[in-house]
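Starting off, we have a lone chain in the form predicted on its own, written out as structure tokens.
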Amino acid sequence: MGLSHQSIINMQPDVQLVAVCDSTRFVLDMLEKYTGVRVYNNLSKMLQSEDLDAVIIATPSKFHGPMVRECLEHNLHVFCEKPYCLDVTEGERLAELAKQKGLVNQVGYHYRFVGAFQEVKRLLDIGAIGDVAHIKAEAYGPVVLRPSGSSWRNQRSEGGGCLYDYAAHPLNLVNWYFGMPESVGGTVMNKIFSADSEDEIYATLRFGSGLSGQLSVNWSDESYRRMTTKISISGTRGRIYADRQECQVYLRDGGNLPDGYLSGWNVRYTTELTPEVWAYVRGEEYSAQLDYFVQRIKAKEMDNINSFTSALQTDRLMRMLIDDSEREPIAASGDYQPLAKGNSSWWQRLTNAS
């Protein structure tokens, strides 16, 4: 991601890249030689020698704070990658900090830009499905597929594993359109090939006015070619899909239609839906967020769709799991049990094993 951020941002009309921190020197030494940027291997030494406005992070997760905090504490405006911070704890104080300082701050939840995601979005803020009662948020595809030696990105403490890594894409599209669940059950993380963290995530999300989620996720599943995500929500009106390529709509008869929109089925295509961008690397999305976030700092503007602070929603959101799925069973009996959540509680009906 760090190169292709580096491509993009190069090529953006409004910004001048001047200088990349990496710990590779094969990195660096093809940067400095094929496009003359000024390389470094520190970051405190690069803060300290250039005159920057920006920094863009893309480390492994578990240097984001840090790094993110020497930014801040330089009065950079900061584009990070996601997940924005292991720990939610740093993640609240560096968002304060960054909201102090009055810059503008960014996470790399790329999907916020996918035309057919925006349009799932754009539709349950009209209500075009009327009130939703089920949500079902999934992400697959083959990043470990046998046993192996661990990388940073299979590590707990490193990079998250699969939690992070790829759950935090389709929970995050989930904090977009509903907010934050009021609970969540039955968490599974299962590891299939990894030793130190899960590979695939299974669980409830609970939230108020009886809307319902499940989460599944695998990135140890062969049969996807690459990282597919997929949000599915029914409502009384009707029903929508979408992943990166399309947006599917059920409507029912009756009511008011949306502009474009007929009762039954109709597609949207994320081709129609994505207004062109000045480069493809990866996708348009890629260049629409790095775009939102130039735009952001030339404005002044602070409020931002993927900031810090709705980051930090799906850091949360992705403890709880973790908190739940470290929760010691409960013996089956014919009583109420109490299953206790961050700041709430939820009942779950617990049927005699005989």
Given for the second form:
Amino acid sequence: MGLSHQSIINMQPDVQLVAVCDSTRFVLDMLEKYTGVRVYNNLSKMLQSEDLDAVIIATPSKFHGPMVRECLEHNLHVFCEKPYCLDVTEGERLAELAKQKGLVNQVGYHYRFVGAFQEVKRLLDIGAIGDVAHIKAEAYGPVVLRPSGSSWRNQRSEGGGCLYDYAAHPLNLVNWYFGMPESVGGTVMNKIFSADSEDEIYATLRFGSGLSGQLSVNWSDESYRRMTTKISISGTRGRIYADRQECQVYLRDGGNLPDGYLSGWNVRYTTELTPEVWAYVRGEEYSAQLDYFVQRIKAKEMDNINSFTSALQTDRLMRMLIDDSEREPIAASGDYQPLAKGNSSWWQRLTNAS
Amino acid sequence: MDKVLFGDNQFFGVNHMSEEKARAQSMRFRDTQAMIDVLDMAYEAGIKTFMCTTHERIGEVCDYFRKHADRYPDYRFYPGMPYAHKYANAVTDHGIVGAIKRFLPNDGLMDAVVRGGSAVAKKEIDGIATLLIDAEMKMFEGLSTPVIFLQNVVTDFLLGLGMKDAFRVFADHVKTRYNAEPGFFSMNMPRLLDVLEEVGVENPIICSNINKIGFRMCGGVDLYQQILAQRQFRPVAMSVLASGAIPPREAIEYVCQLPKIESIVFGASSRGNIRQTKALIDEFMAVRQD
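Mind sharing the form predicted together with the partner chain? What's above is the form predicted on its own.
Below: every chain and molecule of the assembly, starting with the one above.
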């Protein structure tokens, strides 16, 4: 991932790329030889030797915490890849440190820069589909398709696995749209091919006031050509479906319709929702998020999208899911006693009544 | 180059607007014969160049055209390499060096062993790149490939990094080994043109999005128009309909009146759409000023 960040930021007109730090000698030698950028294999050494304003951290997740700290201590604005920080307490401290020092801090949740998902946010904010009852957040793609050697990316202890890698994205969108759930339950984290991490995750999220959510994520699904994230939201006045390509909206008759929308089905495509970017490498959103980071630094604005504090919500939510998945579920056995009357189920109430 | 080139996005579930449509296309073209049927429709409409990725299923299309060469005497392929997903996945699984090694030919050719082994050790871009190009070109053996393209995923990535020499290496190898013209896909045409000129790739073929609404045209419509008017290169227009956002007649009329446009590439799956698009391009290309 670091190489594509380098490619994108190097084309940003307001930025001069000064140096690159990586642990792979081969990559460093190639970069030095063919691009002329200065290279380091040690972060501390780079920070001591170079006069920098900002840094992009795109390393295996377990290094995020210590590297973010070191860079903040050197008074650098920090863009860090997701997930932000595996240790939630340290994540809090680092968010606080960035704030104290007045440094711009941003995490790479790029879906917040995708036109279709931004349109969802806009529609929710103006109440286009009324009171929201449910959100389904999904992500599927072909990452781990067979048992294979381990790299950091498929080891939970290294900050890899389907949760941190894939589920982080739809969860972050849920956080963006509805904030933090009050509780989580029924979390299933299952291995399909990986030895040291989950490959699929299903969970239920409960917000107050009748809003619930379901998460469904699988990174061992070859039927998807590439990572596909989907959001479906239903409310009293309509329904929204969005993926990277399009935002489909069903609106019921009557009430105030948003500008340009009619009752019934509507669709807005990426082509019309996507603002132009200064350079395109692998999707507008990747360029847009780095440009946004640079503009916040220039304007000295700390109240930015995807701040450490906002990414911390998603870290915390993932931690809750891990804990929930390790809890004992209710077992189906002969000893199982239904809940006491009064708390009885819908079905029991119905049979009792008839 | 022909004025009309036939693209292959529709065969592989690539659709910039709708996942549903992309999936429906994947289902329709899961059988290689379905792809060939559409290529036949295009051929009947007078489109004799297939601009395709190096997706492994294109290998099966190549087999067909080799076998029936007599039926398509003037058929040409414009390969666009690489099909990037396989490399991206390999890098994730095996790291960069591991991934390069995996894609280098392992058929025991002395040439490959010498070029590949020492190139990886010495970190020389020439040896590694040329071997990867040869590996991608294998499926086209015996077919006509007068222009060979580098896909935008790679072009724009290298452009961003500033690995300018790689473009020179690609151009030289394509010319000497395949007697072909080098072409480059890019979403950043103005910037790419500067760099290609800088490294001495003269009058380059650049295939970029060119459409009325500026979809994926970095630098903007005005800059593209200015460059088309003033600079020396051979532009090929893709995404002229901006994935369907612009009505065909309006879209094609706009692109055809721009200076220098040599070819337009489009993909379609039905006889009606193929004929209609081809007819529109013929109509508006015929009344060009230059």
